[in-house]
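Encoded as structure tokens, the following chain is the form predicted alone, with no partner shown.
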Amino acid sequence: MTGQPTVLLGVTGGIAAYKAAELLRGFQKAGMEVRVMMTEAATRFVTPLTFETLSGHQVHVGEMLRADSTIAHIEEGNVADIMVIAPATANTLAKMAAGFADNLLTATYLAYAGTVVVAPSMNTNMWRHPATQSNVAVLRERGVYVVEPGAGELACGVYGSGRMADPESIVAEVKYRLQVERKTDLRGLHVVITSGGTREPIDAVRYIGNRSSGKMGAALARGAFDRGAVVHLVKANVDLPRAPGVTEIETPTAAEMYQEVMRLLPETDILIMAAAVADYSVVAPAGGKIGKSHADLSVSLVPTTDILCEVATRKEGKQYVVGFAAEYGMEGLARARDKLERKNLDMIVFNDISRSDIGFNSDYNEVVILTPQGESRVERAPKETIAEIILDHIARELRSRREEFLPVT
């Protein structure tokens, strides 16, 4: 992509089509070209003068056919290099997952090959409702980044989830989308990524666990599927969107996902290991709670299986193998080398959790890469800028071992 990138904004017809002004301001503050499109709905709450005034382009509402004869569906969505709806309502997050093509708006997301954001926008009630997340999810898997809406006052009066995000969150989403090249460097391989972190029982309320959300994980599936991988996230106790195409499989504790990722082990091109698992699980956990009375309550502990020792046992010469060292401080970068010699890893991916600006719970992260050939420090970034350069490392890796065998011309 070169020069100018242009963003087609797409307004629909709630409260916070208000907050869609403030949007645009904020892609051209970025540096983007914006052109908006409106639903008839949109116009009650803001003039498409607005939009004009602001843009220095026409905005388009009903017309199929513009002045110059072009089709305004199919024009507006060949000059755009990005689709973002903001407010999305739930009529037209159900109308684009059911492919009606009933008002402009709706013409041109069926017609536009790009890449498209969502942003919802309604009532906490119509959010929640299984109609709504359907047809998200729906969306989803056809490839629509949806970026979530948050929790506050909404204009109704209720407290609750379905205020559209920040525009800061959605200009911080597309600024991402249009940063990533799309590549197709794993195209055709089984990638399986661990994400999360496993929680071992005491009894049936308690639990041995730690802080991981699992976001490392989730940001590295989506990269990989992108790039046009199959991807399988083995997961452990996440609460995040389900990202576009990537099969999901939850695994609570050490055990259960160590049984998942051996079966899929023989399938697996490439195996990322991002989740925090476990390293001890309780002897026997109770079947109920254990009460206050146990004042003298003690708990054994035995090791748990050592994913990736077991996995370099069993693993075949063409499968590229990684994983993470969260450790505590930076003297932790010699144990993360020991670890990738000691478990014969292709990569490890090292991380200083000491730090509260990233690593666990948090958007961000600074990782060294580590391979048998050497090092890269990455600096402070969001975790899908993390993962976008972890996948290229690991690309560039397969490449040359592709090459290796390519005969002599």
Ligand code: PMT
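Residue numbers count along the first chain shown, from 1. Heads up, when I say rigid core I mean the largest set of C-alphas that superpose within 1.5 Å between the two forms. Computed from a predicted model, the values in this text were never measured in an experiment. Compared with the form predicted together with the ligand:
- Once the cores line up, the CA of residue 98 ends up 2 angstroms or more apart between these two forms.
- Relative to the superposed core, residue 259 undergoes a C-alpha shift smaller than 2 Å between these two forms.
- For residue 360, a C-alpha deviation below 2 angstroms is recorded between these two forms after rigid-core alignment.
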Contents of the next structure:
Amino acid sequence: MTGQPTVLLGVTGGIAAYKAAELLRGFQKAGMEVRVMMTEAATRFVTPLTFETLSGHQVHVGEMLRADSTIAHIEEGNVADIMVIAPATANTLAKMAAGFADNLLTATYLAYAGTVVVAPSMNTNMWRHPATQSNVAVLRERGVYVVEPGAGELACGVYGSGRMADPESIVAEVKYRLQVERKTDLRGLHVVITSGGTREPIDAVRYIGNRSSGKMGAALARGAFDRGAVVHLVKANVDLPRAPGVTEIETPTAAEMYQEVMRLLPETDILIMAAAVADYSVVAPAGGKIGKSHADLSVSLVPTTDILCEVATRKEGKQYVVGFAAEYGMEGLARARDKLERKNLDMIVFNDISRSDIGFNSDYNEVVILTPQGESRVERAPKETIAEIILDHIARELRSRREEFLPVT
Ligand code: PMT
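Given the form predicted alone, corresponding form predicted together with the ligand:
In what comes next, the whole complex appears, and the chain from above leads the way.
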């Protein structure tokens, strides 16, 4: 897993296949990770080794029936933020329009739930043919973005339209689509985010608390709202400006936060627990102010309810649940992994709270995102950037969960 967007580049068998190498470099220069899939016909124009060398990843080729390919058409689609078929031949466009899944690339297209961009490339007459034009119209109707071919001298020596759009235009279109998509990829989802630090009263004026500022939670709430989610921010003792569009609910103590999260849970699609929730509360807080007359003073503490553990027992499999692990030192990474399993989470975000330049009450964070599938380190960055990367991971995961694929036999 990485924080960069991943492009799945499908290369089909046309003379413009050689330009796909330049296109791949263009995606990389724009900060994208690229995986490549080729049809058998494409390998007659350019070898898989070219793309393997440039992308740094294995290239999947050809037919569905290869043992290793049966999973590739799902796996590659799952990691991709966008699928780009360039060049897209008349033959592949026709198969896509008709719903054929007779090779790895067309099967992947059918199984893929994200945005698809195609850059057609063919002889002028083939491009103008009513069959091709009607296939392209069908694909457009279904939400496929078409980067129109340009006019120029074609490989067959004829001048006309059908030449694959130049790589810069395709990269620009993909960048634009990723931006638009990112803006709406949580549209309509109900996201609950907890933030801040709970305070457990000792008496009417004193409490046991922590240094959480609520900045991490606020960045996540703003990011989720910007991506179209309906956001509830359940916050404890946070002194930050209100985030526009976000419903904020005050829950000063762990018990109140627990109540609120449970109240919202049935309607929640994504729960992100960024709050520093007290692990203990005082058994019987004094009603007034405890005076100084005591020679010594002790208070009895009792464990608070672990909100995430409760959620795990009640969530009925629907919600995507994210915890944070505030650990002292990098050796806490193993404990974070343990929390991921023990609290039955979909994701846990580890941060090292021994550092003063990240984490508690800092504008920055540096995290490791852990899921049952793997882990990804995110370098020190403003909390807004960290929030975007966390939300990217969640959106990608949800997209792959929405996929319903019927294997081709
Ligand atoms: O608010 P900031 O100043 O921006 O700082 C951000 C942060 C450091 C507080 C944040 O990034 C962070 O690490 N939050 C989690 C803090 C924490 O309580 O970690 P933990 O490892 O003790 O708990 C693990 C998870 O269990 C957390 O998601 C926590 O919310 C949850 N928990 C803890 C106790 C409890 N009773 N119920 C819970 O659900």
